[in-house]
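Only one chain is given next, in structure tokens, and it is the form predicted on its own.
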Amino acid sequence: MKAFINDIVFDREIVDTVFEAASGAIEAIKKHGDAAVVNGAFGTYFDESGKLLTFNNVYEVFDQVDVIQKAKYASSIYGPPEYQAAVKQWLFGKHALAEEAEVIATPGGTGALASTVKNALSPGEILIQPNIGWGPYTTIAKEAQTPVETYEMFDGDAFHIDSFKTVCESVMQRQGKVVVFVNDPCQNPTGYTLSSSEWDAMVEILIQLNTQGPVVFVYDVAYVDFNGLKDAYKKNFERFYQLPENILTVIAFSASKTMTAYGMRVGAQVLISSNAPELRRFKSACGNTARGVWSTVNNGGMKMFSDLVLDAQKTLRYEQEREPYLALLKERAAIFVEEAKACGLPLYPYHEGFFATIRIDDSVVKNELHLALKTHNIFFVNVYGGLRVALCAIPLNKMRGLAKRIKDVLDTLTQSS
């Protein structure tokens, strides 16, 4: 007998490790009180009082948006012209990329990633991603019916550039096209940021690959506005200006993360290529996806972002308000990383950002630790190769001594096994 669902999605269930861990933390807080619980599951920024961080300067601008603007559809599937201009100004400033890049408004960075995979790969073709990466990358691939192959994220304490090259070359040889995900800066879940020399090596690999077939480089910059270099990091985008015609760079930008307005679901798919005809074709395909999947993006959110970015004084006030929270995130991270080192709790290389990841190579031990920590009211996200710690969500008073508490539980597990 036929089922309601089709054969492709049959028995496909969503198991989201982030929401699972977050739900457990919320229930523990209800039962034991907030003071007794370490909620390191949420991937959103919480202030020192345990409240979701909201920037006053963002919501003052949003409150000034006319209610008709908030209620109406956006003027274009691609996003209003002023929103497209604001995204390009935010990412590229006055660089020539701001003139040449194409923008499609998307529901958060996730929409940009999903649309790119859908339009760059046919069902059955391979998507390349890091072995330690954001879990929904795999979900996006499943939705597009594209199998996944992974490159090793690390070689010791450095990015595994040889693995990146080997996997990309292997896929190119087999299917004549490469679509590859890289998340930088502040990589989720490890907090790694690529060095300038690592970027140079990666771009050189892309240039070599393009002689064999098209390369779609998907650059997830979800946390770009929480890196230590701030806007200076964005000069990195200039590497993708006037690359060979067989390379398409797709920047997946999350305006809602930048503004800590996660629920507004405002993002952008930013396309860069020196191949103008193919760039236009790809943009049209992505526009069609937008119309057929989500139609238009939150108009009030796009208007808020545009009004803030295109007004220098409003931008400055936002940056000034954000500054102490960049410092706070750095302070939280320093405590955790330094105490982890002192007590011997292994971490993947951490540089900056919302997350650090405890390294546990044995998956059985990892799963046991994940469960054991819950009994101590400590909640993290179970990821490939370890447990993700949301530094962005843990206040300083709970961060101090946390690494040692985790190490003690880990030692008890390993000694008893």
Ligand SMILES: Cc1ncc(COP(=O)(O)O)c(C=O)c1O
The other form holds:
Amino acid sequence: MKAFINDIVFDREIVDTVFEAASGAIEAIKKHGDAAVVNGAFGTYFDESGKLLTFNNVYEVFDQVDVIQKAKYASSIYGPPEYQAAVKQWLFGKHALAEEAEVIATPGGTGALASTVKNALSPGEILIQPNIGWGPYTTIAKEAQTPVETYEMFDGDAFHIDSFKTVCESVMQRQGKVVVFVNDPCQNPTGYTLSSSEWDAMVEILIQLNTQGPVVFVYDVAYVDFNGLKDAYKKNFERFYQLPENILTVIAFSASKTMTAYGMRVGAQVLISSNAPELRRFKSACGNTARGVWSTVNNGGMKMFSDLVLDAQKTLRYEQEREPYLALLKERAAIFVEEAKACGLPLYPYHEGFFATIRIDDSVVKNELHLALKTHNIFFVNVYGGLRVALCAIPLNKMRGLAKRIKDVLDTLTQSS
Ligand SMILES: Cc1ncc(COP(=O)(O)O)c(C=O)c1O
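Which structure goes with the form predicted in complex with this ligand, now that we have seen the form predicted on its own?
Below: every chain and molecule of the assembly, starting with the one above.
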């Protein structure tokens, strides 16, 4: 007999490990008070007083956006021309890439990733992701009915370039096309940032692959504005200028972290390819997805972004306000990483950004630790290969001694088994 739900999604349910862990933390705070709880589950930045960080210089610009602008639909399905220009300026500055790139406004980075997968792969075709990555990548693949194959993130403390190469080559051989996700800098959930030589090697692999079939390189830069090099990191994008014609780079841009505007749902797909006709064809298909799935993006949010980015003074004030929070994140991370090292708590290589991940290869131990920590009012997100610690959400006073507390719980579990 037929059901309300269709035959493809009939067993699909939303199991979101972040929201699940976060709601556990909220319950514990209600019960035991904030001081007793370490909420390392949220993926958003909280200041030292436990308040969600919001940049005044962002919200002042938003408040100045005319009500009519906030109320109306965007002037284009691709985002207003000023928004498209602002995204390019934010990512590429004055580089000639801005001429080559095409922008499609999307609801956050999530919209950019989902539309890219949907338009690059037919149902049944393989999407390549890192084995340790942001959970919703798998949800996005499921929505697009694309099976997933993974490359290993790490070889020791370095990016596993051989695994990246082997998996991409194998998929290219089998399906004549590669669509691959890379999240950099400040990878979620490990905090890894690729080195310049790792980037060189990766781009070389993409160039080799493109002789055998189309390559869609999906470059998720959700945390780009929280990297230590700041705008200097963005020089990295120049690698994608005038690559061979069989490569399409899609930068998934998100204003969520950059502008502490998670709920505003502002983001973009930024398409780069030296193959102009194919670039336009891909752009049109994504425009069609936009029209058929979400219509236009939040106009007030896009106006805020372009008003801020296209005004040098406003941008400067925003950067000055962000500065101490970059330093604070670094300070929190240094405490956690150094203390973890001192007490022998294993972490994946952490460089920078919102998250670090405790490395636990045995998934039984990992699940036990996740549960046991909850009984100590410590909440993290259970990810592949470990537990994700939201450095962005834990104040300094709770960070001190945290690694040792976790290690003690881990020791009790491993000694008793
Ligand atoms: C790795 C990564 N990519 C993309 C996103 C997309 O975020 P949003 O859709 O809010 O822009 C996030 C948000 O947590 C993320 O962590």
